[in-house]
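Below you'll find only one chain, the form predicted alone, shown as structure tokens.
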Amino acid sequence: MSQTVDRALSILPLLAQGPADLGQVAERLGVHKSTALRLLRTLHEHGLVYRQQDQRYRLGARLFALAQEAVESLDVREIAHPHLVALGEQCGHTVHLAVIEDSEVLYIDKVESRYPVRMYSRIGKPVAVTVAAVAKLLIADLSEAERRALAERLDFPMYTPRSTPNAAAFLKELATVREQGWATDLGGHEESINCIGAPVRGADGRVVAAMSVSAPNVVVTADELLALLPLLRRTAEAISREYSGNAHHPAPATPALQKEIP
């Protein structure tokens, strides 16, 4: 029975590459056509594959519906929380998780710093979109048209002299974030607070959440915080792998990350 299930499941990645006929499926599985046909019929009955008029098979609509239902049932906060706690224990600083909803970026989880100096951020509270590292990561993943439209609607308050001053500067920074795969807020919201962020991605590679490590400069310098980027990104990749259900989700190489740090 296990061999039958294994063979049936092996058909799905094959058809994900495009429609295939009975002979191609049998050849790929290394079985007789009658065996391949029996497997295909079973998958067809469950809506996982569909036979076209040209007698080739492709993935069925039921498979996509199941995938969508699985994605919608996932709770990124529940999956991420143990990783956030572990990261907080390792580095000792405040760790956040944020998502974007209706052009607003919200914190959905927080692990407090072990140091007596605490941040005033709260779960459910919107973040400062134009300066926060998590916001930059989430907005940078939008399409170019969406990024531009959002930038034109935003106000750009100068919280500190390091705040993003206007839409052009914001779009330029988002382009950098897209290219390098991480973001910072070095005194842009509060002069005394620095922050680094990394994206959490779904199975399709899109950013579903963003996480960050923040610390006051009386505890660590900006350079010392930036040195935690490899650890932060490894944690984000671990969450991404678990969230997407992909054990082979690529993890960034530490040496390359170290070169990225300014």
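Think of the rigid core as the biggest set of C-alphas that the two forms share within 1.5 Å after superposition. Predicted, not measured: the structure shown is a model, and the values here were computed from it. Positions refer to the first chain, counted from 1. Compared with the form predicted in complex with the DNA:
- Core-aligned CA deviation for residue 60 between these two forms: 2 Å or greater.
- Comparing the forms between these two forms on their rigid core, the Cα displacement of residue 205 stays under 2 Å.
- Relative to the superposed rigid core, residue 227 undergoes a CA displacement smaller than 2 Å between these two forms.
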Contents of the next structure:
Number of protein chains: 2
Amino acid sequence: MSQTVDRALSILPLLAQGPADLGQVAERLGVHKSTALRLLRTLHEHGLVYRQQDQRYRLGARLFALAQEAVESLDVREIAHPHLVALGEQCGHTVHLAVIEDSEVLYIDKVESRYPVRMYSRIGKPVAVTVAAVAKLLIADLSEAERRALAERLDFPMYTPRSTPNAAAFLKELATVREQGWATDLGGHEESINCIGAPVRGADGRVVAAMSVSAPNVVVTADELLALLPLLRRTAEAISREYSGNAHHPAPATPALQKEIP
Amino acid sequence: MSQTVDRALSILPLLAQGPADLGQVAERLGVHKSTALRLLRTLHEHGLVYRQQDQRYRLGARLFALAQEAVESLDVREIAHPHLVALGEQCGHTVHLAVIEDSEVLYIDKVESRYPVRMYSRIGKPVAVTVAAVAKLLIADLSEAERRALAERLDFPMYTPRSTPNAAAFLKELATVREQGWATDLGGHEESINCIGAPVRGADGRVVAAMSVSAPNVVVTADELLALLPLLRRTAEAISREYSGNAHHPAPATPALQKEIP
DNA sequence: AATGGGCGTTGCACATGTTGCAACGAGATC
DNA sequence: GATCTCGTTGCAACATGTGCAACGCCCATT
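Could you output the structure for the form predicted in complex with the DNA, given that the previous block was the form predicted alone?
Every component of the complex follows; first up is the chain already shown.
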């Protein structure tokens, strides 16, 4: 909506791919060098962009601080964390917590597996939305219109032969997940990794977050992992209860999908 | 430099303090509501701001993703990490890695203590710059002019009676640190926590990062901690060697202080 | 039910801030 | 020392952002 700000903010993902000099920024932004310079200066003043000594720009450290404060203001995370840790200690596998925000699903917390074989994932990294158990749970809770709109918009990359192949299959899977109240990802993202997930619900019953347990099948078989489902669901329900219970803040951080503004 | 962008970016730290509605944002920004709305919309489109269902705005999740990518592009961190882990396993205490960027010192990596008593710190949180060992190391490496300018500009909060009380004492401490090549913080930030630090240097000998070992004195005395100094310094030197060795990138991420643009 | 206040939202006319140009200067390369 | 590249500056034209006023919506009050 605001051209100048729009351009300035477009610089950030651009720099996320790696440092760039003024010329490159200007070119990739499609503006004159002097314009790019002024935008970069402003970003720099706010610490979002840092100028290394070879004069190239990269993302600034203030970004951490902001992200850190952002994550700390998420009530769910705070409440869920001890439960995640406890679950991790009980089963020994990797535990994730994720939320949805404007059609994007993001991990906001993680407890590492105690086995040496760990899966790759990072807090803050967007989740493979068509296959991940947590993504299915979060999207399954959207209204039907939203689900369909999203499914249409999505790509369905075949990470493995077991990945969700297309919109129809995805919607069907979502219906199942919605019905049964839990989700799986059996080798849909990485061939050898299985995953089970359960929803965390707010006081109004809507899904505010989703958690999952992941493990490579060299450690446990899919069946053994599925045996953990009751434990996982109990944990998710405990978090839901605690989250719904204390209305200590007038506005809980509820990450439901926002209706698009036309 | 750019008014519009400047205003838009000012919204971020504002929201970092907690969710706010349009009116509050407009007021604290000193602009008309309609202006604030447009800025927020633009931020929203880029995912930096999220609108929760009570219509209030808070920081968006894209911020994580960006911060994550920012931290991953820091070469020092990648190289140092295994060394930090190894050191953590050897001594059992909390290990930190920090860089300086435009007069701000930030932790960029951390290995938790194996003792139940852990100290509070967070990756991304700005460091108490007048007392922390890592801060002293990083600032001590600046030019004398920069050090003095910075010292003048700084506040010297008395976290404890042992905190650095004023600019003169700080500069003197910096001189000592510069001389001896290592630094301490003995109860200067929290009464019961001691800390020793050593610098990581680039090929040109400049300090690119600083690392530290921290422990509460209920676990080890200051003297016992100081006994770890040789181990710490060897580790820091090993990182320095590895970091200087491979010039795989034309532009290493060297977080030296930038000269202000007037 | 009806009324009032609060808040987000829209369209618009004005003018302010932003843009691209051209020229300058510094640093590197040959 | 000449030439090229790249960051930087001042400026005039104008596109863009700005504040105003009015609208509509929701919620609380009477």
